[in-house]
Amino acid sequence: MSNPAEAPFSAAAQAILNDLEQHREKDIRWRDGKAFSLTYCASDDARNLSETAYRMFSHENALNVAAFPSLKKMQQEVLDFVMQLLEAPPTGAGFMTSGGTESLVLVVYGALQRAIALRGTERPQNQRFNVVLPSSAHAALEKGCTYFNVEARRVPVRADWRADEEAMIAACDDNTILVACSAPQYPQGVVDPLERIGAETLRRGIPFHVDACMGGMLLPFLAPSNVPWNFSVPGVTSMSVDLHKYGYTAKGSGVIVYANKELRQHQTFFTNNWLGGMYGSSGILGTKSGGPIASSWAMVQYFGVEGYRNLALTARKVALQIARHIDAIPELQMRAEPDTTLLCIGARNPESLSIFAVARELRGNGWYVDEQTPPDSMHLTVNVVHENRVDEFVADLVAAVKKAVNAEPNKDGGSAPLPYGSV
């Protein structure tokens, strides 16, 4: 088989490719290490391998892995690798997804279908089923609740931004079909406490999901022994991990793992109620490219456990370097000491400095950072691509703060943060 990366192009095709290169001239410079959001890059070699593996299987259809046993084999081997990192029980089972959003929407859907199956036709009288979430939990959980007409019952976090265990438990009732926490949560980068919640959900028979989309490929190598975060916590019934984040795979690569196949079966869909025969699907998508599966498999083979350990330790080192520089800038403060590699930065005195003005000064200098609220903050997702950019970034950050302090109020910063996701 020829390598797709070496396939020649006709003049017409090459002209189209040249146009595509021009189209992305104004995109964020993630390959250069100037983006602290949305993208992840371990090395040029790993990226080239990932992209080539993706192209090799981009037209294979993972809707039917019986027709493409290569995809079935690769998916299972990726799942086995991730389940080992999560300390899943021997009964663990899962599927690959397109990423964190699909994983979390499916967690809500599976919990709803399980509740209906256990209750039969019984539904809450004049009430809805509910999912209990800390206010820091990812928006995709709320998206799932909206899709399936389930109440998203948000619970305020503690002063340290972590889930309030007692308040979460108090928010549960007979109509609670799911409780979810994060490892770590995205906004401030801290791991929620799980043990007390897990014990209570286990006692009451409520599924307990841990969203490790950000931390699933980091915490196996970074988490202190006194920070339980995975299936080792009694009561945890499912976890989600994004491979296209700190697994450094091509986009569209996620994993959802359940403690057993009985829990997993509620996420699947089967029907023969049409003229086309039996139709089965593991997730929201029907037809889906085999590219993300192949990319994920290639990265797991390329890095292995020790490779991912080195990547995690490097990203953590870089994140802490930046955090210590931020501590030394009088006008800024860290919202929390990061548990992994996510940095949340605020203005020490918001009356004299708009953190959004700082973020936009950085963007004007080619850096891409997130803005979020409440409270008004700047967010950095640090990975290994930033290792050689720390000094440059810090110098530009100091300059951005100085310029923002001297700017006219609201002239450069505005009052509303730029969105993390957009349509």
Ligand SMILES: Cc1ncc(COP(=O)(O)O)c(C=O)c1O
Second form
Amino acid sequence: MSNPAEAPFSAAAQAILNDLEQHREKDIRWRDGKAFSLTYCASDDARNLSETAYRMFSHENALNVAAFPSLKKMQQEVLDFVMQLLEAPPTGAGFMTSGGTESLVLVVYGALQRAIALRGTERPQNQRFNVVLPSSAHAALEKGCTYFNVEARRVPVRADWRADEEAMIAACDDNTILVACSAPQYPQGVVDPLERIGAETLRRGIPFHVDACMGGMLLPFLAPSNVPWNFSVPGVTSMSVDLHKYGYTAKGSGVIVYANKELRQHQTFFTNNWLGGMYGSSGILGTKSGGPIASSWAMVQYFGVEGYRNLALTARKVALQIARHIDAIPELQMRAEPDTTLLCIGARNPESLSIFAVARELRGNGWYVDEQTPPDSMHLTVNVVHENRVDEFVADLVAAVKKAVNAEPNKDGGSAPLPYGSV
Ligand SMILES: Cc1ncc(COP(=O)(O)O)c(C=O)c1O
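For comparison with the form predicted alone, provide the form predicted in complex with this ligand.
First the chain shown before, then all remaining chains and molecules of the complex.
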């Protein structure tokens, strides 16, 4: 059989493909480097390889990797690659997931199952189990807590937006099943301090997750040795990393890694309590495409450690260039010095400038930036696709600020922020 990626299309199929191209017309222009959110693009060559690898395995079913040894092998090789970057212990064990949200929901589920297994009781008497989280931790952890009826015990971050170690420790009690921090957290882009929390959770036997969905493919190459962020921190029991972010793979690819198989076993699911025999699965999905696994494997082969190092260093350089330009715009301020490539920008005087009005002006020029609150901020996820766009973006940003300063407040649709995730 010929390679399906190269098969010619019938006229009917080609017409449908043309329609699909048209449907894209109003989508954000991420391939051109005009979007600072949701998407990542390393190069045309890498993207073509990733898409072709995805297509080759898109109809294969990763629900049963015994039936597809190719997927089993690729998944393991991707995991081994990521575990090495995370300095996972030799006992480390993980799975590929569909991305950060699935990883984080599974971490909460696994912690709950572990707590139930250890206590031999379904739920604490008259109380709920809780997960202790800084206010900056990703919404997907909140989602996990909501799904499994666990309290998301949010602890305010410090003035520098990092987790408040002492307050986090003070928030833990006998019903705490998990503590989670981020490397870096999404909203302001800073890495949480882990060492005090790790020491305490280790002492108390509480699992400690580090969400490196954003940073896992960056920090191995950027982190100064005095910023501990991975399994080298005593007490860290699990980490999540997304390949569909700074691994530049097709969407649907994340990794969850536990310090050992004992910890990992609580997230897996097995049943024979139906008429279909034994059924096991590693994550939330049942049937799942082999595409993300193949795309991830192809990108790991293509870039390797050195390729990812170059990508990380370039993205970081571009992020810092933009940050320095923002420092020079009197009406704007960086909310934090970024630890990786995430920039959070606010108005120096919110009384005279709505940062959301600035974002609206930028959108009018074809840019796409995230809006978030609290506090009212603009958020940029910078990656290598932006390398040759910095001057143009900064010029448009300066013009957008000028217009927004002079704009009447709440003109054309008001200043409610555009949601980062929506249905
Ligand atoms: C720190 C962090 N964790 C988790 C996620 C969730 O990842 P996803 O949207 O791929 O499920 C994100 C997404 O941006 C993130 O920044």
